[in-house]
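Presented below, as structure tokens, is a lone chain in the form predicted alone.
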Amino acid sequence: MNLIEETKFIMHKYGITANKSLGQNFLINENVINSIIEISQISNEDLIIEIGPGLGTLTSRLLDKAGKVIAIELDTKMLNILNDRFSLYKNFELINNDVLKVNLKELIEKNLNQNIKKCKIVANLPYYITTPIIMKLLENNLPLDSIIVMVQKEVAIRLTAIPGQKDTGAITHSIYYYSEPEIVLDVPRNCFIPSPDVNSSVIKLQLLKSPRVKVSNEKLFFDIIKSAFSQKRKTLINSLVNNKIVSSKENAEKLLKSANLDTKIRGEKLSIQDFANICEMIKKQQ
């Protein structure tokens, strides 16, 4: 039985249809599964957290490689399937919850030990909630080695762009601050049932041991970045003033000149180091 037949059999057996509100599309391409496993470089010393395992297609392969797999699934209809398929695996744990409500730091630290030394996230993320999940993983100071997730292709391009170049947004800087990002695999829409309206990509975020730039106030740093991208057509000066990061255009002009930046520059043109420099100058003035 191939993967397409297996998936259809499981769906029929349990009376399952894809839940559009949860962004469910079931992966049916064996080569894509193999590639994700290879990219993830999983060993028996790894704890894998899989978000949204669905029917368990990827889960079964993760269990064969990892020291332990914790699957976090929100859809209660999937619980019987996952328990039936994997209850005999000693390295399997299933959590029925919204991943945004799970204390991941506590969960990971509880499971790391002499045998399980690293934690990796491997998942086919629901498109509608991709950004909140990734930002939770990055911002919560989790002891993660890497994040390997499948997302909508156009989102993958934005997430992995180099700040200051084409296709950047506020989240691009956040990703780049915490990790070394890259697109590692493109996945056509026909690799799923039902077929989504868009193509997908797998991205790998290799977590950095320390943030890429040094800032004395992370909140201010990210507030500056968010303000710069909140009104992309406006100059950085206008964005900083309108969002009350800087008190006046005159002060903003002085700030940019001190940072050797064009006073008409827009936020999308700045590097992450430029934002760090601006942050430190504003911090000194406070």
Second form
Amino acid sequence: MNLIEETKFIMHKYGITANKSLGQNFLINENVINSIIEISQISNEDLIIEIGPGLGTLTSRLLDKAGKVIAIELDTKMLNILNDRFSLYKNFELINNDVLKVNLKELIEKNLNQNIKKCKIVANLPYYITTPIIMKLLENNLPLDSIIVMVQKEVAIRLTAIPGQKDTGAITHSIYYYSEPEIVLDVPRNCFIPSPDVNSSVIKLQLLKSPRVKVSNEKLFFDIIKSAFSQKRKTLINSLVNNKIVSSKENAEKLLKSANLDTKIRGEKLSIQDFANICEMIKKQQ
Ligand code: SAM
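The form predicted in complex with ligand SAM is what I need now, so please give it after the form predicted alone.
Complete assembly follows, chain above in first position.
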């Protein structure tokens, strides 16, 4: 049986119809799965967290390679399938919950030990919550080695862009601050059942040992970045003043001049180092 037949068979056997509102598009292309496994470089010393295992197509391949696989699935309809397929595997754990509600830090720390040394996230993500999932993975100080996830292609381009160049958003800076991002595979829409309306890409975020730039107040740093992207058409000065990060236009102008930046510059033109410099100057003024 090939993967398309197997997927249809499982869906028919368990009476599954893909739930669009849960972002269910099941992978049916063997080559794509092989590539994801290869890119993830999984060893028996790895803990893999799979977000949204669905019918278990990727899960079964992860289980062959990893020291342990923890699959987090929200849809209760998938539980029988996953348990029937994998409950005999000693290295399989299934959590029925919304990934956004799971305490990942506690979960990972509990599972890392002398034998299982690294944690990687490998997943074909539910696209409707791509951004909150990635922000949670990056901002919660998790002991992660890397994040290898399938996302919508246009989103992949924005997530892996170099800040200061085009196609960036506040999340681009967060990703660049914590990781080395790259698009590792383009995946056309016909590789899924049902076929989504968009093309996809797999991105790899290799977590950095320490953040890319030094800032003495991370909250302020990210508040500045969020404010710069909250009103894209506004100049950075207006955004900083409107969001009450700097008290007056005059102060903001002085700040930008001492950072060697044009006073009419918009947030999207700034590099991550520019934001770090501004952050340190504002901190000194406080
Ligand atoms: N891994 C499977 C595959 O590649 O064929 C399915 C991937 S499908 C794109 C996304 C999966 O995420 C679905 O199984 C869906 O039920 C699950 N999901 C959706 N929202 C979720 C959430 N908040 N937490 C955990 N899983 C979720």
